[in-house]
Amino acid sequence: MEYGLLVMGAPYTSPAPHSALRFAHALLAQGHQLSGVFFYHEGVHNASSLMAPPQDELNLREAWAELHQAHQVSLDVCIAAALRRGVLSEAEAKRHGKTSFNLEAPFELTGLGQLLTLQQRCDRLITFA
């Protein structure tokens, strides 16, 4: 079965991102496919490269990046929600006259159309909010 994940919770303030990550690993271990993860609303903070959790805590951004590297899972971040919350790629930072950015590969800023494409491509789209 092919899955997609919608993550709407912020890291460290909501259990949603960690639950979504655990679910992703579980479904891949069961032989299912994970087509992509879409970060929306407060979930866009999962893509911030400025997170610096204590060493004894899971770094969620790095954990998502490792999932991408191991399984080629796309990590799409809603551009409107991200810009509104100060999560910017280098290109968007330049476009908006900002001096710094905090979103880097493998995360990618995309529009809501990407969420619709993910929903159509998958057998199940699971929301973590």
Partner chain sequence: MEESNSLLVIIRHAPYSSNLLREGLDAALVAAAFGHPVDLLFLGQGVTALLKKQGSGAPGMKATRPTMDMLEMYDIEQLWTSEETLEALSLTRSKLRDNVQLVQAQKMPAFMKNYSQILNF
The other form holds:
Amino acid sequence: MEYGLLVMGAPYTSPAPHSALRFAHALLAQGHQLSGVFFYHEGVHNASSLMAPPQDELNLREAWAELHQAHQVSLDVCIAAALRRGVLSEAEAKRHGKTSFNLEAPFELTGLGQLLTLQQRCDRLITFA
Amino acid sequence: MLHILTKAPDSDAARQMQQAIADDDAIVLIEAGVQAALHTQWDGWALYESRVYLLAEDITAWGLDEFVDSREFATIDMQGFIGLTEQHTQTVTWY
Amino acid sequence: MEESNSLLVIIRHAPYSSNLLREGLDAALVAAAFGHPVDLLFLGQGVTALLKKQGSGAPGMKATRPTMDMLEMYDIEQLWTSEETLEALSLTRSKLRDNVQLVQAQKMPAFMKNYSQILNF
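Got the form predicted on its own; could you also share the form predicted together with the partner chain?
And the full complex, kicking off with our chain again.
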């Protein structure tokens, strides 16, 4: 089956991203497809490359990036939810006159339409919030 | 329909979920939802009987295995959780 | 409504307690703009977003009311809540917007099964 995930919890605030990652790895191990993860609401913080947790804690941004590298899972971040929370790509940082940015590939800023596309394309969309 | 509950059984999320549960729905309790193992009086245990599952790895993380064992609540592992999402075309998360 | 792309957006959080209401409404609006049939169901504290006399501005936060007013323009005309939700907050339908309809408690499970997709905010 083809799955999509919607993640709405922030790292180190909510257990939702951890549950979503475990779910993602388990379903890939079972031979399912995972086409994409959409980050919305507080979930956009998962994309921040400036997160710097202590060494004995999982770096969630890196964990998502590894999932992408190993399984080509797209990591889409809602642009409206991200910008208002200070999660910006280099291009958006420039556009808004900011001196730094914290969102880089494999994460991509996209519109909410991408969530609906994912929902339509997948057999199942599971929310972690 | 599969309902995923991530909050304790005395939460708004749990109460709202309970309004929506149909006779052939299943319920997975994950994250803080596993506290239901301590809420033996939760009406969900009586109402949905064999259709409620606690996520085993969260039960263990919370230190609740002995309560689950003594009360014979049903647990599932991550594979079982995924199996339930395969069986049910609709999934709703209550958080 | 049984089309394969029908969407139910459930709103369970009050206007100024978090950003979930705003971001839930945004999801509904975008889905409607993409041509999906969208209904909204307000449960729990979410029902307060339906109060008729809601102010148009709140201290320091962007108001919800203009977005609520926009729903109709996007063809989101069906706003639902449940009898249980109103009873829990001692509300009556007369306090809510005109286009709100009630789902009876025992019909809620069947109501939700009408939609191919559900997003919960």
